[in-house]
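For reference, the chain that follows is the form predicted on its own, supplied as structure tokens.
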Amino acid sequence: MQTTLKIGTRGSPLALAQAHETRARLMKAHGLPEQAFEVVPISTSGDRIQDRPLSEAGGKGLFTKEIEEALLDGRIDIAVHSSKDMPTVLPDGLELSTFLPREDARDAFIGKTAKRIADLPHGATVGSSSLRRQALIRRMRPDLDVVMFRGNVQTRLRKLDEGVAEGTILAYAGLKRLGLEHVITDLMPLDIFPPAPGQGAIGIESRIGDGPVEQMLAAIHDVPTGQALACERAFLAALDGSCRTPIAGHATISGEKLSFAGLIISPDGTESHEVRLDGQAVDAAKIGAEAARAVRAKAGAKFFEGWA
């Protein structure tokens, strides 16, 4: 294998923090110096498009397309992603082979005029770019004005300071990785505000059949996180989940047991359907797909008509 392993990533502070965490784990696992790795920031369409929701611009793949092209043509050796940003279908020749130990999957509320969503004044403005978060906010507080809020973590926090909105919701894991826990005013309970599939987990994409790279990555792969993500991504895939669909899903692993909770919700927050399934962790993907079939049956065909 070449002397320098090239790690592809988006260029935001959070994406770079995740790439640096990956590099640190590889250095420790293999006793290698920092010079054995090169972090390669790549600008993606998702980073450049800031004037409209991703659901209108093309969905999750906008955050991965350019990075995956670099992986396929050999400019980088691995790609580090936020797992929740990954489409369920990957380009031919690539796989999500490795997951780092998962961080806390909860969402965090950052409020300027109130510490909790429940305490916001009637008609207050809350910003979010996630259809899932928007729908869940509307379910909790139909009176709030939910607005589109694009940009990286620092951009969204600046918008709050500028008064564009009175609150926003971000992934707790991302704020922790950036050392920004102090801005959080409330943590959202998993049962009331379930996370996106893959939230809190760093996923590493690599070329199928690249033996030396596979060997390096195997040393840092966290099996329970991989099992949980297999379940959540199967749930998402069976529901044809994208940025256009408000879907939540969270699997937890305890020894050989897996517990999964999933939810689908209408964009306006007025209708939602939940599913819970338990099983063996080795059957993670089957459980996710089964949960999707169950919640589809519960919701009925008409529920999905407006999603496309």
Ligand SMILES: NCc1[nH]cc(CCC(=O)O)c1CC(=O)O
Given for the second form:
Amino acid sequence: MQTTLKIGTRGSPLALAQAHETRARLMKAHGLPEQAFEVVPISTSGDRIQDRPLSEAGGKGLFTKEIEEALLDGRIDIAVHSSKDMPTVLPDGLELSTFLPREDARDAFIGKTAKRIADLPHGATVGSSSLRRQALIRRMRPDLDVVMFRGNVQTRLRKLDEGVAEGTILAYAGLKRLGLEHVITDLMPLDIFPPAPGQGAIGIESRIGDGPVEQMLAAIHDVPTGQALACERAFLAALDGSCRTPIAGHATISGEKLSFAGLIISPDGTESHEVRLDGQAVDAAKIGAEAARAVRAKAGAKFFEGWA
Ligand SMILES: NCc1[nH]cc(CCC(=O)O)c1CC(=O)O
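Mind giving me the form predicted together with the named molecule, seeing as the form predicted on its own was just shown?
What follows is the whole complex; the chain from before opens it.
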């Protein structure tokens, strides 16, 4: 009897699209039929909480807790996540073992009254639920009214159509996976609007020591994405004491070389500090940690007072 591999995922359209991409890659890598897999949608408290910023409700673990419980008790065999939604510390016995080839990590602007943030009318309203995006928007245009925009991708686009805001920013990767590139009016340059650590990368969580699953997953793991994520997650882990500090980080891999750009920014966008570090891709985690130390020293202790 062919055992079925149970793929755990959140139930949003984007999460399901990512789970289906993972299944397709496993089918192709191992020459298996779709029937060899079962996609198991799991509702999380993060999906249910819509009335307040996640940072006030308990942070990223809200999107993973129920899924990781299912992984630990065997109801699922792997869990497919958006890497940027993953806490930097995982429950004992679990690991973020596999990454699919990274999508374009840039943010995308969807504008109703202007194609670019720079062209929005004075004082226009822009919606985002991301502390990082809110801070970066304010840095670009301090006059704009940045309002909280919670919900999945479709919900945010609907709010835009309802006139709740004149523009919003979403990850290019998510829009591409949902076949929604047509709503994009501008792509944000990485240097002035750096992405969240892990943005664009699908990460797969599994049980440490689960040999058969590890063998299955090894065939679809993308090494450069894994190296970039090791760097970005190390940077985030070294800084993210409270998850209320807007943090951006992006690593690019070229052969054996890694280039990292990181940024911390005050929620109001008035103060930001950047760090750039290059090195060997095999030293990815060390580079991320070193970048965090450097940017923390550059910003000084006072920078983190008041919101960290
Ligand atoms: N928590 C929202 C979330 N988590 C992952 C993505 C996009 C997909 C990705 O970054 O891989 C999104 C939507 C967005 O930020 O627009």
